[in-house]
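This document opens with one chain alone, in structure tokens, the form predicted alone.
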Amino acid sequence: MDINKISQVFEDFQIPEEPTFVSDHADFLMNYVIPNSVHLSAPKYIGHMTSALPYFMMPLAKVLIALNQNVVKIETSKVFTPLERQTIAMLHNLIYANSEAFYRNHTHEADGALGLFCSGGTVANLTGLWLARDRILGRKTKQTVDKVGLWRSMQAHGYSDLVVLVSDKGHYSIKKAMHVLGLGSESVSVVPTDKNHHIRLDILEDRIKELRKQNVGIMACIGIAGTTESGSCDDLLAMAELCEKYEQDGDPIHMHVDGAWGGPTIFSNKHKQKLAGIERARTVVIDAHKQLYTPMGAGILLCKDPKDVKAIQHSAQYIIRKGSHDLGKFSLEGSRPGMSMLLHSALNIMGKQGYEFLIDTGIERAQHFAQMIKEHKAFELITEPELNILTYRYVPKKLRGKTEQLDNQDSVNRLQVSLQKKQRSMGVSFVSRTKFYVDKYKQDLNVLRVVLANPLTTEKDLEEILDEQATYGDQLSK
């Protein structure tokens, strides 16, 4: 059934007046909501960064509806509000490996939060340049943000601007949090990318000592691991270094990553490497319900300072008390579900080595789908895979081995769109499609994309699916 089909079942605005039987409204349920979901765990819908959940994740979700809690404060979490301070610990001992004394100090002290849970990345990422701001604004006088307001206390600080620096490449989330924290999306400045997608360091370092002359404060310099179009990692250790080096008053430039995809690469002994220079970082976003295998709504700040969180804090008398251990002091939002309860399970159910393997295993089968589309003459490779997202095109006949007439033809940037929009209509397989500039061509191309996240995934379903969109594409072509 069509969205528009589906969106005439959903016209009636009233509510009824009178209840309705359970039953009743299963069978509406199983007739029209369910059929028509997305199957996002099956393997051949391959274009999503939502894949497949543990087993173990189905039954674990009944319990924390039927428990309830609520970890804004300890009086309606209890056992909660530890939980989710060691599952933190956890992922902050993954990147940062600081000793056992500095998790026994931090992990449940009051004052303070190795990170906070969030309801995905883009409020993690809000949270994470929340904080950046309002560090950046406390450091020489009062005049804070949260008692003066944000021009006040810029001008108190002597700033005539501020900006977050990210590649061109950041994620959408980050243009709506300058615009929520009051600086607005030309307050993000954006800085090119190499034809492999990574930030250009070269005019980092520039628009660094341009931004310094102009006296325009650095709020955060953000690095991206693994960016949601092309799975490409930044530099993050030369980033590092650069923070360093052009410090603000004795403090290095803020750096926030967004890991909010790849961060769990950290799992991976032969591909952490890859993000190398994260544990320099002063913030760090992972979303636990990508690669973290969690279901929906479950992104993480971690904070490399536990006290850094005490520049956004808040409080009040009825709840989130001074000296109180409540998480809901530092989080932006209030009232929030213990996500954290299905997360600390699948570290422990699965372990490191768990991880492991699902992250080696879903690079390998990047690499593998990049070469059987090397060696398919219907298809172009656009992008290597770098963690486990990759790019390409359909080449129609009359131009396969003919790569200098793929310039500047339209109709071949137009196809990809009507090729990945038939597959999707025809409900069998799914890729999905981005655009974004390609050095090779020295144009802006439409290009299929295709997340190998789910290890149900197997060869033959990527042969499937290449067979599939060549038919297609032969078809559309003609």
Contents of the next structure:
Number of protein chains: 2
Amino acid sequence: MDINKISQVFEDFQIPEEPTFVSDHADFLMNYVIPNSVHLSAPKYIGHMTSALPYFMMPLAKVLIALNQNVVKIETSKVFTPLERQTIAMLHNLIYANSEAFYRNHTHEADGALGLFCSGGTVANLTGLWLARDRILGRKTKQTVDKVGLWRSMQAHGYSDLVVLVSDKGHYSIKKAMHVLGLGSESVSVVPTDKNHHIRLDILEDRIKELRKQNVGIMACIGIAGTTESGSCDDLLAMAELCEKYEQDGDPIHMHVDGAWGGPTIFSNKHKQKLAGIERARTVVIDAHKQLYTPMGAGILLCKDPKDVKAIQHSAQYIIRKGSHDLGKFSLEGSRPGMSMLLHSALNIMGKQGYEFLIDTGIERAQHFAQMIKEHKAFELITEPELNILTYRYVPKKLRGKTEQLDNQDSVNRLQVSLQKKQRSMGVSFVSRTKFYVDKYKQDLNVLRVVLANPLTTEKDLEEILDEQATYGDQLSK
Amino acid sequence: MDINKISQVFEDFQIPEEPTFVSDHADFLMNYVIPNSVHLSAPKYIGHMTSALPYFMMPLAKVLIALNQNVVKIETSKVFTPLERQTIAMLHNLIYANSEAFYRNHTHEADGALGLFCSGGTVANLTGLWLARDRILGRKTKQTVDKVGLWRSMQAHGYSDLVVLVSDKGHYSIKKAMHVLGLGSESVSVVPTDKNHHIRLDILEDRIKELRKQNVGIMACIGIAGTTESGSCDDLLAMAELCEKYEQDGDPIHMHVDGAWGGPTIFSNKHKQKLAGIERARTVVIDAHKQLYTPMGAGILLCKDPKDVKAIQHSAQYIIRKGSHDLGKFSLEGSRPGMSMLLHSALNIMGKQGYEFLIDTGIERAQHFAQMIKEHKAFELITEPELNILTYRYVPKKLRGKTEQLDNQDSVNRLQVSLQKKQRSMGVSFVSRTKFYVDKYKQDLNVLRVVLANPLTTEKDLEEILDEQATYGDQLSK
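Now that you have shown the form predicted alone, what about the form predicted together with a further copy of the same chain?
Everything in the complex follows now, all chains and molecules, and the chain you saw is the first one.
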């Protein structure tokens, strides 16, 4: 059903006076909701960052709802507090691999946290930048933001402005987070990328020097481990070195890594080198509902130093009292579900080897798909898959082999949009689209985007998707 | 099991190398997690704001996880977008009761929203204040926060500072939200309350006048519909009048109502008068996972004016494109689960009458419990239940009838804490505790706090809870 037609079913704005039989409402869900939802777990839906879940998530979700714990405090969650802390420790160890003594001291420590479980990557990025803002504004004086507000605190610390540095491929949540935090878009110092979508390190270094001269505080330098659009990874090692080189008073620039998508690549012995340097980041974001295969609603902020969260601590008389082990002391959110149980279960059930298999398979399949595209005359590969994401576009018959001679790519650009919409409306398969600057053409291009995270997607599926797209493309460009 | 003992089970910080059988992990959950969670749905657990869920939530939760939609955009949620918008419209109509034409125009409008579905009350309050901040800083010039940052925008608008006004019973999330937004604790202008925990309207008005003189911008005036500690409701009608009286350039002060707990009282024809004036608030927060009986993870911000959300709009190339119907355009969070399906189901299945029954029953039971406490010689009622929350304390034998003569309530205060901890550790029943200023004693007192939202709690349960507490109290005060 078309979305506008579906909307008509959801026009009524009044809560019914009288109760309805559960069976009647179940019929409604069966007739209108389930068939009109998106088949995100279908092997041919390869355009989203949400794919299939392991089968054991469904019964576990039922248990989770039955228990309906609230992890804001121990009184409403008990075992879920140590369980969440252990889950965070497991991921912390995956990234930072500290000593046994370190985890023995800090995993269940009341006065710190190895990380924070959030409702998603946006809240995790926001929390990371909140923490970075309040750390840099708590160094020299006690005029912290939570006491005197942003501007007075900046003045007390001698900053004329405060910025984050991130490449032009940064997720939109970075700008949104800065906006929420009271810093304008000018506070997001966008660094250009090279043709592989990696942050330009030379420009980054120049920018740091320039900002230092202007007395602008660098709140954080953000590395991306898997850009949303093409799955590219910044050179995190080089970024960490820059952050350390330009330290002030012994404090390196706060390095934050947005690994919402690519963080779990660390599971792969073959590919983890692509994230080298991540272990030197002060904070790292990983989305569990992406490549850790939990249901929607789980983003994680990891903190290299468990004491960093004290910058954003809160307390009240009826909850999260001072000295308590309550998780709500440090979280942006208050009442929260025990989602960590699902991640904890997945980590245990699938194990490192299970995740390694999933990561390796996705990357291999993306490499194979890239090869298929290169060999197919109707398509042009735009970005090679660094992880399991790649972009390409359809080329109309009359322009094959000649697209480089076009000054104006407008008609080809429009074609990608209509092709993608056509494919989406047919409902058999799904590929997403985006738009970015393509070095080869010296302009912004619309491209088709594929994310290969569903282990059930076969080579045959990929062939059929290309055939389907070629057919639509040929029809639309006639 | 004691929480420290439980923590020992969750010491391991390494993700297992190899996969585990699901059945083995299920055994672990059965042995360690389920029995050590908190029995929030037990009729004798009357200290939390999380109680029992309707039975149909469990199978529905399984459906929700099976579909695993992402409501950030239509492409990953399709029907869930109109479904969420309808759910919001139903609640908007419950509070604001606008015309049919209004809902026909705005329920599914791309360029606005009747409200925003959030992961909880804290994010909903934060979003409401974010919106209020950016509205007041977008009135006079185009120097908005998202462009030039908080301080420059404040200057451009001629404000020396920016505050919210809220009573001293405001939820801790207000301070946290202001902290995140870049405004210090001095920006939360705390207004004293009367002996019934209602905001002092005379002081509120004086404060508004004073702030106006000082050229301080009043970002929002926050009314509370059901304080966390005692379920008290501010006089929202009088607050709305003040907000309108002190308008500037035709724009009333932004009135925000934190109805996370008490908002659903509006379902009760008998008690909704307590919230009179809520329909004049510009933004209202209601937690669905509290008195709308959905599972944890559902807070809602309602916006009287559907265009207000444009102050916090964001877009990107690969998602929530300009002009799209994507819900992610206005939400603080990015990827989100389709939790609205559970609320939509509950509203339909229970109907207005079902919710009215639940609200009325809770308030009646609280009134009855207050009477029981008054008649029991071992207890002293501290706050009468305005809604379904009340507070009281145990009085040791030797002090009965004499507590008012005590200058120093320290020993009685300590006793409430040890009694509450004793009861909690026994695991049969649960009552929470808090600390606030009690007018009668002219000092802060520790009190026991009860929330009566579980329809399965009987009078006999309440009698037994008091008996249990009297026994512990007598033992502890010997």
